[in-house]
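Take a look at this one chain, the form predicted on its own, written out in structure tokens.
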Amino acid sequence: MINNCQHNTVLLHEAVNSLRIKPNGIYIDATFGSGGHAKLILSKLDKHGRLIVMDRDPLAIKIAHNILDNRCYIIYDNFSNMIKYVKQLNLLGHIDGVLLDLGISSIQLNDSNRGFSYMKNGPLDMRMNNKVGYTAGYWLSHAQYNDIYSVLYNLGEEYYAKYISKNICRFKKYNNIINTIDLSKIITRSYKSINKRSKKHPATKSFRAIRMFINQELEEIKLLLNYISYILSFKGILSIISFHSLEDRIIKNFMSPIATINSTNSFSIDQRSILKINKNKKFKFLKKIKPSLNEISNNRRSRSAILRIAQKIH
């Protein structure tokens, strides 16, 4: 059994819905998080059916490792790494569906020792899997005004990111920032200064885009999209939930048989290298699902979602 984690998962019914669940099938779940999508496929298959579960997270593993069931095979690395763990199962080509739901989990995001929350007062960690890689903290007291910017703009879509970002630097002239307390404060100043109001927490989209950035967040998801095609069987079905626009562009673009570089201009040259991928029409966009009002309601953080569904044709 799966333990009884407080997290809801977003579009839990859509997404395994989407995968056209085969009871024999052979189906990976790249973000296994609490488990709630992994549970409802294992219910969907017969005794022949396969499922392979992936997380970068050790909670999420430790989780995963207590479902007690033979047709579950776990995977304690980042979703990038995919292909490596599908060839040494020799199941390439033989995959019947991928689900990924890119969103950060309740579970994460509650306990303040892991430092996404700009809410709670942790380390300021933010780490996926918080044993390998370098910290938000270390990131900020090492990086210059230009690498702060620049991530905050990009990834944050922080239209002040150019005065948080002074102001950070400002403060850590004199202070390590070490906690996530800390830079809540610097960024909430940030729009005190210029008079700004904003519904959202002002910390919202700063802490977003350092998250993105130590995780490397689209960076995994362009990485797997270059070989997705080779893990699916033919008429797989890949089912991606996302949460940000940045990684919504990526998929919808990919998904798209008619995207092209000319429509393109604002990606970077890597991530044009993925939109010549489905120009062969390698994949066909079946439908994009949100979350209904009722869900909405009753779990607030599953508004952005965007669950887009693609059947790979050949």
Ligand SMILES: C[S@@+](CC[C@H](N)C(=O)[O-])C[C@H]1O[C@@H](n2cnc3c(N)ncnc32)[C@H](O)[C@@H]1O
The other form holds:
Amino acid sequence: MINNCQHNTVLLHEAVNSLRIKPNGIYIDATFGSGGHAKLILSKLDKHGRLIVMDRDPLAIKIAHNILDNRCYIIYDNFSNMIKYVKQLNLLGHIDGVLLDLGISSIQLNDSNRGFSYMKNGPLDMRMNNKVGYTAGYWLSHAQYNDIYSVLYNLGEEYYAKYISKNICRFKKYNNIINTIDLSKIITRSYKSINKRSKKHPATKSFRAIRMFINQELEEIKLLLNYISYILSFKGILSIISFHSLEDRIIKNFMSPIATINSTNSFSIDQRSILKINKNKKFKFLKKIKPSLNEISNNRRSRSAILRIAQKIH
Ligand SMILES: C[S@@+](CC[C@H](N)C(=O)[O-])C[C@H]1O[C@@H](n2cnc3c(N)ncnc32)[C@H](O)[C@@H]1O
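Can you now output the form predicted together with the named molecule? The one shown was the form predicted on its own.
Everything in the complex follows now, all chains and molecules, and the chain you saw is the first one.
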């Protein structure tokens, strides 16, 4: 039984139009979710067109099997492994467009059993693929102060990471952090103990940081960008929707003009590794699109979305 199937697709038409779909082309939607983008792509393909969809979440894959047609090839895996499948299908250099819509879907967020939301009590899981790897609760129970601090500070850009990490460590001396509400309470108390108020829920940044760590989200993007030029055809399009400044920075640097590689000394190690990659791949940045005010008012989740589009030119 598939519950919570409502996901409001972000930048639906903008993202699909950005792929400049040829009816007989071959496309990859690497973050299928509940298939909003995928269904629109399919509607633009003729009987010769092909769509490969991927997702690491078994529930998303179940949805894909329910709704898609025989022009569609479904892959249950991380998109960082895309090259393996494209090679198996003999399609290296023949893909006309790749779309990524990063982060989690509302289906994942709204299911309290998945542990992504501080608003709903449930097991502190946070794995996009809940069949492999360790849960956020397991990690927090075994991690040292420094590791927790580093995740909250670096991935969450959480200014109070020090207090929160200390309080997590204090709490776990006597109790297990099993549920989302345990963690949410520790973070909220940490804010209160230093008299800090925040416009957003105090747990917002920490929950997102832990989710990004558990799912190695930035690593996934870097791994894919590393070889995406081998996947795409000449003039193939790469369109990526991101929701977080750290993701967007990686994508922006990857798509930025090649000229910047001459002054690599002024870049961070992360940026340099991406620029080095870009040096060989030669993408041309086409456009950046943000959701309209109308979309934001209908779907609050879209407010931080940025779509960046690039074209392979060599
Ligand atoms: C924002 S949703 C995509 C929504 C989709 N575009 C739609 O219209 O329904 C992101 C999806 O990408 C999947 N995902 C995130 N990172 C992934 C990765 N590295 N590999 C494969 N799937 C991933 C998540 O499991 C989730 O289902």
